[in-house]
Each structure stands twice: as C-alpha cells, then as structure tokens.
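Presented below, as structure tokens, is a lone chain in the form predicted on its own.
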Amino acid sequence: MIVNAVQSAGLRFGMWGAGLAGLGRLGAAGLSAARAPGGFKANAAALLGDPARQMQGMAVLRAFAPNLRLNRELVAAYANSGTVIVTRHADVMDVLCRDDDFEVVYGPRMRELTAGENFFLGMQPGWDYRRDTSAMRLAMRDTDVPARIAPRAADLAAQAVADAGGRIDLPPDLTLMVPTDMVTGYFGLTGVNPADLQGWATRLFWYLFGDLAADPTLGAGAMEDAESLRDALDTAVAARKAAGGDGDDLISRCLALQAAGVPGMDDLGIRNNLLGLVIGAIPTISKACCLAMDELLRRPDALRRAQAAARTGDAAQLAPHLWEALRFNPHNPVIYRRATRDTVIAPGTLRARRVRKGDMVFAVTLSAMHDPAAIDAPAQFRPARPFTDHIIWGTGMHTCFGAQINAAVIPAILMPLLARAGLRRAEGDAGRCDTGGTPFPQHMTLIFDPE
C-alpha cells in the first residue's frame, strides 16, 4: 500500500513536471513564431502541425486538464453541441470502446459519397454493420496478405528504389504507387488512371475525416470525385460480371458471394463497400509510410537501427521501428466520436468529466501513446515495446478494417529504401514533407547511394 502510494505520487509529480515543461516549451515556440517573418498568424499552422509541439500541448492537458470540455464546436462538418478533449490512455481507450455512448459520425457524408447508402465505417453496431463487414472479410481472406499483397508490394517497392537512381520523391514514386497498384490489381478496379485514383481517394478521405471546418470548396470537389469513383467502380463491376466473374480479385470474389446469395452483395453493395475501402487504402498507407520515414530521419540513432533491421530482409525485424516512429508521428493523432447521451468519462476519479449528449469527443491517441500512467518510458524511442502501446490503427469495433494489410505493406514498401546506404533528405525544402495544402504528404525527396 505504501509502495503504491509512493509510486502514484511520483507519477503525479512527474506529470505535473512534464506539463510545466511542456507549457514552457510551447510558450518559447510561440514567441519564436511571433517574431518570425509574418508573425504568429502566418506561422501558427506550422507550429500546431509539429508533432513535437502537439505532444508538449498534450503533456500540459494530461497534467492539468486531462478531460477538457469546451463550449465551442470545433467540428463544423458534423452536428454537435460542444467539444471534449480526452488525453489519458485509459480514457481514450474507454471512449473508443464504448460504442453505445460514443458513436461514429461519418454516416451522412458516407451517404453523400455513395449517393445513397452508408458504409460500415459510418455505422453503429447492428445488422448492417455485421452483414457488410462479414461479407467483405469473406472476400478479403487473411491468407491473401502473406501470399499476394505483401510480396507484390515488396517487388514493386524494390523495383521503384532500384530505378530511382539514388533520388526518390517518396509519395508519388513509392508510397502512393504501391497501394494504388493494390487497388487496381487485388481489388480489381482496372481501367482507371492511377493519378486520378490517387487524387479521388485523397480528397474523399480528407472530406470524410479531416474537413472539420466544412470547407464548401473541398465539398464541391469531393462530390465530383465521388461521382467519378462510383462510375469507375460500377464500370468495373459490370465488366467483371459480363465476363462471368471469372477471376480472383475482390470484385470477382464479391460477385461469387452474390451468386451464392450472401446478403449485402448486390451490385450496389459491392460498389459501396469497395468505394469505402479504396478511400481508406491509398492515402492512409502513403501517409503512414511518409510520417514514419520523416520521424526516423529526425532521429539518427533510430534510423541507423531501422536500416540495420531492413538490411536483414526480415519485415518482422523492421516493423517495430516503424510502429515506434508512428507512435511519435501518427498519421491519425485524433479520433473523434459523438456522445449519444449524457454520460461520464473516467467516473469515480478526480479527472471525471460529464459529457452532454451531442458533444464531440476528441480521443487524442497521440497523447494516449505518451501517457506515463500506461506507457513505460513514453519519451524514449523503443522498438521493442509491446505493440499494444501503439494505437495507430484505432481500437474497438472501428479498428481500421485494413490493419492487417497495413501491418504487412508498410514495412514492405519502406524496406528496400531503408536498406540503402547514405539515406538522407534532399537539400532544402525538397527533403521536407510537403503536404501541398492537404492533410497528406505530396512530396518528400530522399537521396541514397545508388548501387
């Protein structure tokens, strides 16, 4: 009992110290931004977008306001009555697993993109969700990942790096190219220009999950892209059906399920499920690859260890280095849900927070992955830490549907590049991660020693 009390007090004092340190660093960074050309307003986006600054801010909240409620509506895209920011690991995991109290909100925009029906990412527990996820898991077999998807990704990545001549623009030349090939080949969405497909998926993902301000220009473009993607999928389904569905891609397998009478596998259901999967696959895999590489390049020791693992040719040795990099620089640092009724987060604790029906709850996974109450030595880069310390694919009912694919494809994409000697950023801004005004990396040029 005494030991527990001492440990608890030590943890609390440590959090307060980290919170005060984070506050001081944020203040100094804000002052530097204000003094930089253009002033604070011109530099605020870069300041707030820096994952190191985000972690400092989360350290402040974890220490002094772990479940902070704001009367402001930070999300304009989906109806809500206020905002609650949740930063402690236990509370983030609780929110993401309490589906009856905290719902996904994406349904209205999913219906816009499909021109009618929802996709399972926007569904609450129920028959529709079980029907669609079960049918797609029958089509997307677990054995496909080691037998088809990962080897194809590895071959494409190795060829791209070999052809690059020692200089590669990471997103267009590698991290977008590989998942796009998966969509056209394994999914079966043939006959589409790859650049168009990448553009559609990127903007539609942005519209669904990242358009917090409800930008009308983005919305208009998303509607055009959604129509183009629907037409492409309808064409692919019709063509495969006319050919007798003879093939081993997802569309052909879905048509075989349709012929067997599996619920939800009518033509429209096939198209809508594939539309959601296409949107989720391309930009997510590319962004995770780029951010993992960006983080490793910030850490020379971690990069050296990751390169040593890559040179073994064993993805299982490389992968933990990438997941640890994404713990510091995740592609999805916040997951938001909406309260379906009045409830309480962290009941029975000093940080208990009453949440009102309609509040938008920001479950800050970036903060949860650095909570010293749950994560051992969170500030240290430790590839050997348990994978449960990483919430990079979400958790609970809405864990990323493609998590198994991501876990195999991301190491396969980055291994041949990390295996090269002399890997470094290109000179100047070319070597930095450029999002081009979107939430997704568009350019990031790296240099390595050609063989």
Given for the second form:
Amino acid sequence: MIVNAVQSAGLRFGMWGAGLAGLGRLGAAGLSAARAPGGFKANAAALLGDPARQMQGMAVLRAFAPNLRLNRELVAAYANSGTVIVTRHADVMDVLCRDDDFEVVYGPRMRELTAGENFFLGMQPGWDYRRDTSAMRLAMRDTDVPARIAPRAADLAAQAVADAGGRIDLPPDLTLMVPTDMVTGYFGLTGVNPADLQGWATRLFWYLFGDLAADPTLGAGAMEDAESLRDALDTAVAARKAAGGDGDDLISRCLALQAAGVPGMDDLGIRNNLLGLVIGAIPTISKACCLAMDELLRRPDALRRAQAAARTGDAAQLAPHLWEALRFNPHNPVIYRRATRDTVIAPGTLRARRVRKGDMVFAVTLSAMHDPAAIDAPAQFRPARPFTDHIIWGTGMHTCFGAQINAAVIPAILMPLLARAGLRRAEGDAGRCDTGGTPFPQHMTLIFDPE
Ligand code: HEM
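Switching from the form predicted on its own: structure of the form predicted in complex with ligand HEM?
Let's see the whole complex now, leading with the same chain.
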C-alpha cells in the first residue's frame, strides 16, 4: 500500500512537472509566434497544428484540467451544446467504448454524400450497423490482405521508388498512388481518372471529419464530388453486373452476395458501402505515410533504426517504427462523439466531469498515447512498446474497418524508400510536408542516393 501511495504521488508530481514545463514551452512558442512576421494571429494556425505543441498543451490539461468543459461550441458542422476535452488514457478509451452515452455524429453528412442512407461509421449499435459491416466483412476479407493487397502495394511502391531517380514527391508519386490503385483494382472502381478519385476522396473526408467550422465553400465542393463519386460507383456496379458479376473484386463479391439474397446488398446498398470505404481508404493511408516519414526525419536516430529494419526486407521488423512515429504524429489526434444524455466522465475520481446531453466530447487520442499513467516512458521513442499503446486507428465499436490493410500497406509503401541510402528531405520548403491549405499532405519531396 505504501509503495502504491508513493508511486501514485510520484506520478502526480511528474504530471504537474510536465504540465508546468508544457506551459512554459507553450508560452515561449507563443511569444516567438507573436514576434514573427505577421504576428501571433498569422502564426497561430501553424503553432496549434504542430504535434509537438499539441502535446505540450495536452500535458498541461492532463495535469491541471484532464476533463475540461467549455461552454463554446468548437464544432459547427454537427449540432451540439458545448465541448468537453478528454485527455487521460482511461477516459479517452472509456468515451470511445461507451456507445450508449457517446454517439457518433457523422450521420447527417453521410446521408448528404450518399443522397439517402447512412454509412456505418455514422451509425449507433443496431441492426443497420451489423447488417452493413457483416456484409462488407464477407466481401472485404482479412485473407485478401496478405494474399493480394500487401504484395500489390509492395510491388507498386518498389517500382515507384526505383523509377524516381533519387527524388520523389511522396503524395502524388507514392502514398496516394498505392491506395488509389487498391480502390480501382481490389475494390473494382474502374473507369475513373486516379487524380479525380484522389481529389473526391480527399475533399469528402475533409468535409465529413475535418470541417469543424462548416465552411460553405468546402460544403459546395463536397456535394459536387459526392455526386461524381456516386456516378462512378453506379457505373462500375452496372458494368460489373452487365459482365455477369463473376470477377473477384469487392464490387463483384457484393453482387454475388446480392444474388444470394444477403440483406443490404441491393445496388444502392453496395454503392453506399463502397462510397464510405473509398473515402476512408485513400487520403488516410497517404497522410499516415507522410506523417510517419515526417516524424522519422525529425529524429535521426529513429530514422537510422527504421532504415536498418527496412533493409531486412521484413515488414514485421519495420512496422513498429512506423506505429511509434504515428504515436507522436498521428493521423487522428482527436476522435469526437456527442453525449446522448447527461452523464459523468471518470465517475468516482478527482477528475470526474459532468457532461450535458448534446455536449461534443473530444477524445484526444494523441494525449491518451502520452499519458504517463497508462503508457510506460511516453516521451521516449520506443518501437518495442506494445501495439496497444498506439490508438492510431481508433478503438471500440468503430475501430477502423481498414485496420488490417493499414497494418500491412503502410510498411509496404514505405519499406523500399526507407531502405535507400542517403534518404533525406529535399532542400528548403520542398522537403517539408505541404498541405496546401487542406488537412492532407499535397507535397513532400525526399531525396536519396540513386542505386
Ligand atoms: C492509416 C490509415 C487510416 C487511419 C489513420 C484510419 C483511422 C480511422 C479511425 C480513427 C477510425 C475511427 C473513427 C471514429 O471512431 O469516429 C476509423 C474508422 C473507419 N475506417 Fe479507417 N483509417 C485508415 C484507413 C482506412 C482504410 C484503408 C479503410 C477502408 C478500407 C478505412 C475505413 C474505415 C471505416 C469504414 C471506418 C468505420 C468503422 C466502423 O464504423 O465500424 N480506414 N478509421
């Protein structure tokens, strides 16, 4: 008991110390942003978008206000009555698993994109969710990942790196190209210009999950893209039907399920399910690859070890370096939910927080992955830590449907690049991750020694 008390006091003092240090560093960063050309206002977005600064902010919250409620509505895209920011690992996991208390909010925008029905990421537990996920699990099989998806990704990535001549712009030449090929080939969405497909999926993802301010221009563009994507899917489904539906891509398998009378697999159901998967697949894999590379390039020692692992040619040796990079620089630093009723987060603890029905709850997974109460030596870059320390594709009922794909495809994409000697950023701005005013990397040029 005494040991426990000493440990828990040590933890608390450690958190306070980290919180105070975070406060100091944030203050210093704020001051230099204010002194930089354009002043604080012009530099605030870059400051807040930097994952290192986000982590300092989270250290402050974990120490002094672990479940912070604001009366302000930070999300305009989905109805809510206030915001709660949840930062401790136990509470983040709890929020993401208490589906009855904290619901997904994306349904209304999902329906706009399908021009009708919801997609399963926008659904609460129930028959519709079980019907769609069950049918799509039968079509998109775990066994496809090692048999088809990963080998194809590895071949394409190796070819792209070999053809690059020592200079590669990651998003267009590698990280978008590979998942787009997966969608046109394995999914079966043929007959579409790859650049169009990338543009639609990227803007639709942004509209669904990242458009917190409800920007009308973005919304108008998303409606056009959704219509184009629906048309492309309708055309592909009709073409596969006309061809007898005997192929072995997702669309053909969905049509086989339709012929067998599986619920939810009418033409419209197939289109809606595919629409959600296409949006989820392309920009995400690309962004995660760029963020993992960006983080490794910031850490020469980690990069050197990741490169040594890549040169073994064994994806299982490389993968932990990438998951650890994503723990510091994740695709999703936050997942949000809305309270379905008045309830309490962390009941019975000193950090208990009352939540009102309608509050938007930000489960800050970035913070959870750095909570010393749950994660051993969270500030250290340790690829050997358990995978459960990484909440990089969500948790609970809505855990990423593509998790197995991500686990195989991201290492497959990055392995041939990381295996190259002399890998470094291109000079100047070209070597930095450029999102071009979107939440997704558009350019990031790396150079390496030609063979
Ligand atoms: C590195 C790439 C990816 C990342 C970081 C990522 C991240 C996530 C996260 C955080 C969630 C949970 C969202 C929530 O709880 O609100 C999620 C769910 C989902 N993802 Fe992914 N994802 C990735 C790739 C993919 C791919 C390749 C696909 C499709 C093949 C996909 C399809 C989905 C779907 C359909 C869901 C909803 C699952 C459900 O509601 O049960 N994602 N993803």
